[in-house]
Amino acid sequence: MAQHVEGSRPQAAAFLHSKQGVRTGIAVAVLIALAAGAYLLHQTPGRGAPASFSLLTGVVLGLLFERGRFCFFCIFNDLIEQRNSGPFYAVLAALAAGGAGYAIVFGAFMPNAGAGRLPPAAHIGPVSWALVAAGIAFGLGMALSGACISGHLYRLGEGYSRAPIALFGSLLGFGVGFYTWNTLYLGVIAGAPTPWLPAWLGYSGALAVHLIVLAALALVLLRRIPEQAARPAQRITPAHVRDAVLKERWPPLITGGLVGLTGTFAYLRVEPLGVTAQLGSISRTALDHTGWLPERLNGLDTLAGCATAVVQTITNNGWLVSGLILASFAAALLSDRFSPSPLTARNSATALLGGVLMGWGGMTALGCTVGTLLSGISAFALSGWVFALAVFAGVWLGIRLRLHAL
């Protein structure tokens, strides 16, 4: 018996190895194919370097939201629930990060930040309560989902099974959301103010007002870092490096100062990031084709976001969240973290109805949290700090009323 055991046990390790050498293989593929996929993009007449850019950008913004676990909710609710705001560093350091990149392209593109003009399509926004109401729903969406939108982008990568439940709900809140969009515009949002610091304070006002509030905002959340056990000492081997960097989570501050210069770049090369423009315009467009669409979406097309449009192709946006979800899927495997999850009614519809709080509040607002939240705080918009703090409002009812245990 004995024998059997032991003998059993190199078996084993060699079937467990076999399974990593298939998930290691499927993921390389993965990124070559999505390599040879921006090479093709950028030889295509029409396309060119914009899309090709956009896809490469998704497959960074995939690599660090899985391998660092840069889900806003998971971040909210590490904060709220289990008393952990070692994980909120994150968006701090993206946010420090982005701002510090926003100021250089802006100074670089539009010197003079007191001239009446805002930055072209920066995420800078009117500010009402509409916006308020979209960050709430939004956030209420989050606890019943389990994630933001771009959180079940990357989490379907690692095959969350209630984010493709979710993402169809947030198709269904956008449609809502243009139904209720001239309501809104007309009594609310026309007439309200879209507030940029560097018009009051230059560039490097608002770049210091921004690091300040930052940087106060990391200090009161530093009591609330739980204590780490010290690890031994180990010699660094190749085994541990590739551990640290396929399989371990990334920091916090390494993940959110990359995830900030990502967004800066992509400001700089494309537009500036989010994950909801290629959602909306689906919707849009399905809703256009059946007649459905109201006749006109007053101010919409002429507001800076995550523009919608009726299209008939991939957007730029598109791509970025294509590369978003493949790459995810080929860090998951590298990390061995792909692991469909259990459904049951209860969560399906629970995912579901949170979708469409996040699609209606994605919509109203022009954007979700990598939207009207990271970009637009990074281009220091007071849109982006009234969107995040009813978001994070909304997230914490959630919690309080045990949403996101449904």
Given for the second form:
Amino acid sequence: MAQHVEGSRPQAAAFLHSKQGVRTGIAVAVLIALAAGAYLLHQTPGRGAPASFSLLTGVVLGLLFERGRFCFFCIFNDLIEQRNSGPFYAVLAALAAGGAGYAIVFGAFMPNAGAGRLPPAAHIGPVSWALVAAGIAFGLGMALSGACISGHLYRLGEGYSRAPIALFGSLLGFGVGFYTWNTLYLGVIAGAPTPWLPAWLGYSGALAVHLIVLAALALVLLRRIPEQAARPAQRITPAHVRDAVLKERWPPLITGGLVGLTGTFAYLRVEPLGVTAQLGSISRTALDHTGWLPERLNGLDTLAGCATAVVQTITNNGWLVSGLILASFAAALLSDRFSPSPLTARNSATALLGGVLMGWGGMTALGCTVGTLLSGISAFALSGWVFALAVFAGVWLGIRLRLHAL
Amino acid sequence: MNSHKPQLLVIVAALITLLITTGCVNVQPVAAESPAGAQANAAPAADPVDAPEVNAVTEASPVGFENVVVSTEWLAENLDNPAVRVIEVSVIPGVYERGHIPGAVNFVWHTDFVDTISRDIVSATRLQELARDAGINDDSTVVLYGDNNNWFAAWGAWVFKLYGAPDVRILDGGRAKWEAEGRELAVAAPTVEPGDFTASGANANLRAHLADVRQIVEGDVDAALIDIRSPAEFEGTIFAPEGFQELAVRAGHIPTAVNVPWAQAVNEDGSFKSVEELRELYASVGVDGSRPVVVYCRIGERASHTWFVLSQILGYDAKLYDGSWTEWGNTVGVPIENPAGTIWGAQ
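Complement to the form predicted alone: the form predicted together with the partner chain:
So here's everything in the complex, that chain up top.
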């Protein structure tokens, strides 16, 4: 949250801040529009339930991310720089709930985990040095630009001015990723293994290992939770509930648990959670039009992950991202956290550069902190853990190099 | 403290047992996936004949619309009928898993119906294993359906007929129609009792190879050829529709072939046209059942849809040339017709 500058609000934000009724009105209008949009999508031939469900999943994520401040960079930064592990429990809770949910869904989708197949479309990717490099680049990009890609998407709704620049940078980064793809694919990715825990341990065994690892992490990180202030005994009144929902940051365990649950529902009904498929596809389509795209991206379309494609339309993932940004905007208005941050030449340049690094990393890793990390680890993919460690290392390095304070 | 210990131990032991037992159930491989299990499964029935192709005339199989095509209503009423086994063959990954017709088992076209190494259809042994695991008996009514206009369901139907399954039917309108009617879908994969289906040797009357097609082209055999690809592919204006990776280095079609795109055989909702309409459609290009007909497309799958119409619905002597254009167009020294004159690599 280092980049969040409170106090010096521009005029429009100051106006919004002073008029609670206007804020509430706009937020409610946005939420109603989203509900109407979901209804209309459901009625549209060729879109139907998957598009509608994706939009609503985006809305839920937008609310959760904004109210719980589920921003991977902020969470990692709190742990590394502030030595506060509290927010990190949101990630652990998301992975625990997601793992349990995926185990249940996998059991229905593919009862025999040892059949030599991978469950359909789950984010289980090849583990190679390219994945490690992608993770480190992604982590450095997070430090430089102040958030990961999903973080920028929801903080866009809060008025974070660097977000659109970082997201534009990620489009460029995706382009770079398409250029380096064939070399990396032929060199390291094509021959890399795709380890999937349930293939050896079954779903219960994989889930047991998954939960033990998360519990061990949770135990180790307890030391870094700051001392909690004593809370006076009090009655829960409707005003308390209102403040807990609309004003205060949602507790990490609740936010994380609900993110994990949302990820499970998304996989059950449409596709694993991810936020880069539409962004990458925009990049791929634009490059395709200019003729700059390599004629053949070897093996890319056969790998599971945040799949990009040359598209002329808004994909389900596009609806999810739209819902996420708009719902975060509504949540930010309701909690009076909408505040355009100041933009300078310097912080624009770092946002752009960070975006490029994240775009390259996200393309090469076939997803970002949501797709490859969250959905991947929930699906018991080793690629998810490797990417997570590499991203964390990248963020750590970025903070050590003071990239976040440039 | 001490008095709590035994209880704690019991709980821990129970949890471990639970984990191990549930874990083991999942790890245990299904018989079909391990060679040993497959043999055990195959033991009671006669071994399928793999190599020699049987040249006998098709056995008395049900031919005629109502015997080979089932309506969504019929299937909905027969979901609990133990004699009916339903198979989904969809192309898009996850479609089956996120909701299929209750009781339907999943067949993956590119691993379950083809041999991934030899560019051939799946072997009789392998199909028999898969069919038994799917609970198919020799006297089962096999109903196939899928996404993408039933293309791959039709491919599956052709493979099942080729290996002697007596009663193979297709769900009219496929998955799209079932969904559009808001009918019931299930998420969990069904558990079925293994069946006793025995695959016969491949029925040569249903399949054409390159040499067979060459004999037709050279006039040694009197038979019609139907190309079911798009007119632009048939004319040679394009090599393949955009986005398809499998190509031939020549554009055009097999000499003497007529062009009837597959979609002309279906109504707007994807259901088959009436027998009368279908008969007229193919009679208009000179295919009326009076002489054998061979159908082909690009990689062989879409043409199985038209093969199903000609062979199963109309009862004509029809073969599928599954090598199709990617084999013919790439083969050295075989003639083609290329009205558009498109040449590979030329500007």
